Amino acid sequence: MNFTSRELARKYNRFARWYDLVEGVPDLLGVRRLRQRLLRQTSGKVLEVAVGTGKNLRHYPRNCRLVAVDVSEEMLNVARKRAGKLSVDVSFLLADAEALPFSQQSFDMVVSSLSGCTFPNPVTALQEMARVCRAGGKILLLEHGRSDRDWLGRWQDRHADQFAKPLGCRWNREPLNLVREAGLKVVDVKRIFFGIFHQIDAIAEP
């Protein structure tokens, strides 16, 4: 079951006010620490794709020039409020990850977290991230996907369609395979919690 970007926008518009409650579960499993570790690498002009409610905003170094996009206007509204409370300087824009409204090599780095599971065409979204990132710039990803424990991975496979119904989350995708299929150069990978959560550092090749 794959939803279109428009369908996902409607779903997340309706769910935005409750989203942080759901995403609090991954934070308890160690994702908050992964966010901190991932985002301390950022510098220069940074694009965050699928910013959601802005859970990453508190972890960016203050010297970043941050632009954040999402397909859901209501999710962006929550993120704007969070940025105001944190006094984070960020420009927000409604945009589809698979058709980013920026010219080539517009950013020094691109970040996306816990979003590749919902992109209708994740390889296209990753290629768009590479397109707007300068040659040699970092693409930093924090994703969840199919466990590398066979028993758990098979369980995810059996329940994948049911899990995807509410918000389009395909929890048994293989993030690392998708990154490689998109043509990005992988430089570092870390996995935690039974191999479900992935931190992937990649480079946009010339």
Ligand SMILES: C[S@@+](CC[C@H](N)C(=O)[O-])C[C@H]1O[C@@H](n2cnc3c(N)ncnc32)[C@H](O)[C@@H]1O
Given for the second form:
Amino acid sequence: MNFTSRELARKYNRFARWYDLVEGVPDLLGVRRLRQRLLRQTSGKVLEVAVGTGKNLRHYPRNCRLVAVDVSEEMLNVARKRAGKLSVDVSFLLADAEALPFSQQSFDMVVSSLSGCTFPNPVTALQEMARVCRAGGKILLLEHGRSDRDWLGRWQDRHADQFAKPLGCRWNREPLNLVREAGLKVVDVKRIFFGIFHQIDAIAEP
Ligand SMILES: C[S@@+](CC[C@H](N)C(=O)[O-])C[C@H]1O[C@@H](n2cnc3c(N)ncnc32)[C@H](O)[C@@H]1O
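Coords for the form predicted together with the named molecule, given the form predicted alone:
Everything in the complex follows now, all chains and molecules, and the chain you saw is the first one.
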């Protein structure tokens, strides 16, 4: 079961007001720490793809110039409010990760978190991130995917269709394979919580 970007936008528009509450659970499992660790590496002009409600915004160093996109207007509205409260300057844009409205090499770094599970064509989205990132610039990803414990991975496989119904989240994707398939060079990987959550540092090769 794969949803289109338009269907996903509708789903996340409806879910936007609950997102932060529900997302508190992975935060408690260590995702908040992964966000901090991922984002302290950022500098310069940074694009965040599928920014959602802006849960990463508090973790960027102050000297970053931030542009953030998402396909859901309601998620962006929550992110705009959060940026205002945090006094973080961000240019928000409604856009599809699979057709980013920027020219090649527009950014020093690209960030995306917990979103590769929902993109209809994750490899296309990753290739778009690489296209808009300067050659040699970092693409920093925080993803969840299929566990590397066989018993748990097989359980995720069995329940994947059911789990994807409400928000289009395919929880048994293999983020590392997708990154490699997109032609990015992986430079560092950390996995936590039964190998489900991945912090992936990759480079956009020229
Ligand atoms: C699970 S949320 C993650 C939000 C945020 N990145 C975070 O770490 O909390 C997935 C986000 O991806 C967005 N999304 C899904 N498909 C998209 C697409 N094709 N282009 C841009 N955003 C998309 C959804 O609207 C939603 O905000």
